[in-house]
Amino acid sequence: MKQLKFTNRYQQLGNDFYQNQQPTSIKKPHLININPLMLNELDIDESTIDHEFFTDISSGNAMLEDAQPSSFIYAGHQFGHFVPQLGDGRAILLGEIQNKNGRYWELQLKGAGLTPFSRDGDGRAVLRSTIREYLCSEAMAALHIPTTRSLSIVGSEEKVFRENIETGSVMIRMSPSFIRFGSFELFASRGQHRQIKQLADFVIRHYYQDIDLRSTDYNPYQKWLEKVVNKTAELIAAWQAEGFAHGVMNTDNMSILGLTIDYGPFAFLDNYDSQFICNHSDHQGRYRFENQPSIAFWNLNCLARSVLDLMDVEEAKQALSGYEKDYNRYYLKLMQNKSGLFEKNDKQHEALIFSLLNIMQEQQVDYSLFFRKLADFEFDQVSRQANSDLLELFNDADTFNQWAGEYHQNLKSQPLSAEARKEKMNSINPKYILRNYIAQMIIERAEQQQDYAYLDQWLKVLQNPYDEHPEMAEYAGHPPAWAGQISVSCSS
């Protein structure tokens, strides 16, 4: 850990973009997990750690040498609302590393106190809300779903209150960049023109390094906004065919690189519901499952506004106007592979896999275990016997059995053998999945046996969610009837 070097490239805009601030000590920290496959994204070598520097490191009760720490502002629109100003409430960046293949990760820590923009919060994380962004942001990266990414958690005797009273934690969480939708829409709001460029500029030279600045063949700008779009349509549809939920999908939580960031009141869905609301703070269903592409596609709009010093509105218009047909083609080309149709046929696979959404739906059927049976799925026109691990997700065997008919009509125009298409369904539809009674088991273990083998071993399981991991196969069947009672909010 001694030998990273940070650079601060974000911190050369001027203090216009952030704050300095010194993270505040923490009562005790003790190490909970190291993610060995980050400490290879630096460079570091796990046998080399001082697990006591370390942990001091971590926890922010010390600072590396050439270490920067500061927090970013910007605004967002909260539910619908705007909000002039917010930033990082309990997030403190220490810098910037590039590995040894040129990649930049930015390193922040989470839960290290107050700082300018905590508004009526402590800058505090608790341990709960802790695991549940460590294990999903490393379980999504697996499930190929852009995002943000984990380093370590912390523990600690610092008590916090949020419902109630709680043990502080600090995480490290890594990124390209911590760069949001809200940062371009503070400055549209105060009218302050200069920073809306000088925050473009930096972002198209060091992200989106494929589109010259200079060019008189078209607006940059426009070009850059049509790449966010495309990104975020593609991010989307992942959440979408994966069945994750994120619940707060506010446009200071929307990442201008396309990343899923600010894990809160998330969810993957057990039984496949597109009315499914994760977060029992959003009273309206505003980020209700089915609405998730509707509001990012809002939210890009927000953005959009917020960079018309940088473009005209038909230009800006036109950057919007792909969304809906780039979404609609990574959603259908995602559902298509995860139903083992590999071989293009976009209509009829279209009908086909929607008339399975609307059947799941109806017989409350389990999203991610369907598709992992789906793949032993064999046809027999007299026996039913075939399919019967599907069979028993459906209340109605014969709706299924209608369905099946097609699906296999489908099937045959399918150049792969049955094993091969086997293998290549296995590799997409994980077994394991970070459903919130898992996460709720990890942490109950966590806060009341101080036990942090079992994270580790989920830490394992979920970074590689299509193994078979025999050892944990009871969690990869139907969720126990206690995890409907689980709810999560704005402080899970």
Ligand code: AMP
Second form
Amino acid sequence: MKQLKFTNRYQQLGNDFYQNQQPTSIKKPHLININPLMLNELDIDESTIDHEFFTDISSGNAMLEDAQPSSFIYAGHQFGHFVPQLGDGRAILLGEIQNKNGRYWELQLKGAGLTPFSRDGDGRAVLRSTIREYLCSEAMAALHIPTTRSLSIVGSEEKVFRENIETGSVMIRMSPSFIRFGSFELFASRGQHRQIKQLADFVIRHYYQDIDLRSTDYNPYQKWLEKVVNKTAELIAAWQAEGFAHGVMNTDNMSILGLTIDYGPFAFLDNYDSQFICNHSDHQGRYRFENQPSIAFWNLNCLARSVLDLMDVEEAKQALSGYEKDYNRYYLKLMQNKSGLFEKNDKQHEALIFSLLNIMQEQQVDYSLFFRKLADFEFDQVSRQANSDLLELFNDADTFNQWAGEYHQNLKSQPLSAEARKEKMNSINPKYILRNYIAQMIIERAEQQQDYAYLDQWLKVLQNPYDEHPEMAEYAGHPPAWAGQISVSCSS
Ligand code: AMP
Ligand code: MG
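Can you now output the form predicted together with the ligand? The one shown was the form predicted alone.
Now the full complex is given, and it begins with the chain already shown.
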């Protein structure tokens, strides 16, 4: 850890883009978890870690020598309304590290105290919400959904006031970049034209390297916007296909790299419900599950408007116009794969998948449980019934059996054997997802019993969500009745 070398390319943009900010010490920090996968990304050998030193660094109580701690400034549309200035209110970038494979990672403390952008906040993050972000980032990565990552989590005795008194904690999260749509909106709203171009050039040069900024054959900025549109479509398609509800899709929570960022009141669907609202503070349901694709498009429009210095309106419209097609293509592909319909027959499969979702919605069928069980699908030609293991998920068996008959026909034209299909489907449909009730159990054990081994055990499971993990089998089934009572707000 001591030998980590920071490169800090973002700081070269100049101080219109960030403010230097030292973290504020936190009371009695103690290490809760280190994520071996990300240690490995940083080429750190776990056995060489001095835990006391690591705890001090990852709580913000000590600083690595060549770190240049700073908080970013940005703006954003929150629930449809423009807020001229937001910024990292409780996040402090330590710097950027290039690993031995040439990959760059930015390391950011979250919850390490006040910054110039804290507004009414206290700069802290409670243990509850930190555990949720820590585990979910890793769960998403394992599900192949683009996301920021988790390196470490520390707890403390620092009191933090939310609805109740809780304790503060700090996590280190990692991302190639933490730049958001709102970063561009800030400069656009202030008429800071030079900074808009500077930021776009920076993003293209470092993260969209296949675009030639000097090209005369095309407008590189339009090409870039087109790629952001495409990456965002791909991200949201993955959310929809895995049943992930983000909860706060404000433009300041939209990554310019198409990553899932800023985990708040998120949830994975239990029963399939297109109207699901995971954030109890979202009274209008603006960010309900089925709205996520169109909200992302709305957010992309905000981004496009803020870079109109760099292209004309027609070019921006052109870049945006690919969204719907990209999204539909990605989503259909993912759903075909989840359904074991690997060989193309798009039109027929699309109809089949949408009729399935309708049935699941009507009959309140558990989303991930269904797809995991679908690998074992069987259909009896004589009784025209699906296997009982699947049937028990539906309260109206006839409707499902009708669908199953059609599905069976489609499967027959697929070249894979039943065994091979099953194996492939089980590598696509997770057995374990971070349901809210599971997060709640982990949080309660951590808060009330200082049991952090349970968190570590779940980290390993969520990082390998397709494996069987027989010791955890009871958590691969239906959520318990009390899960319905969990309410998640923005408070974090
Ligand atoms: P979010 O939508 O949760 O990502 O946060 C919106 C804005 O509020 C961001 O600028 C955050 O940095 C800021 N914020 C959230 N919680 C706090 C806090 N406890 N202290 C300071 N700023 C906060
Ligand atoms: Mg945010």
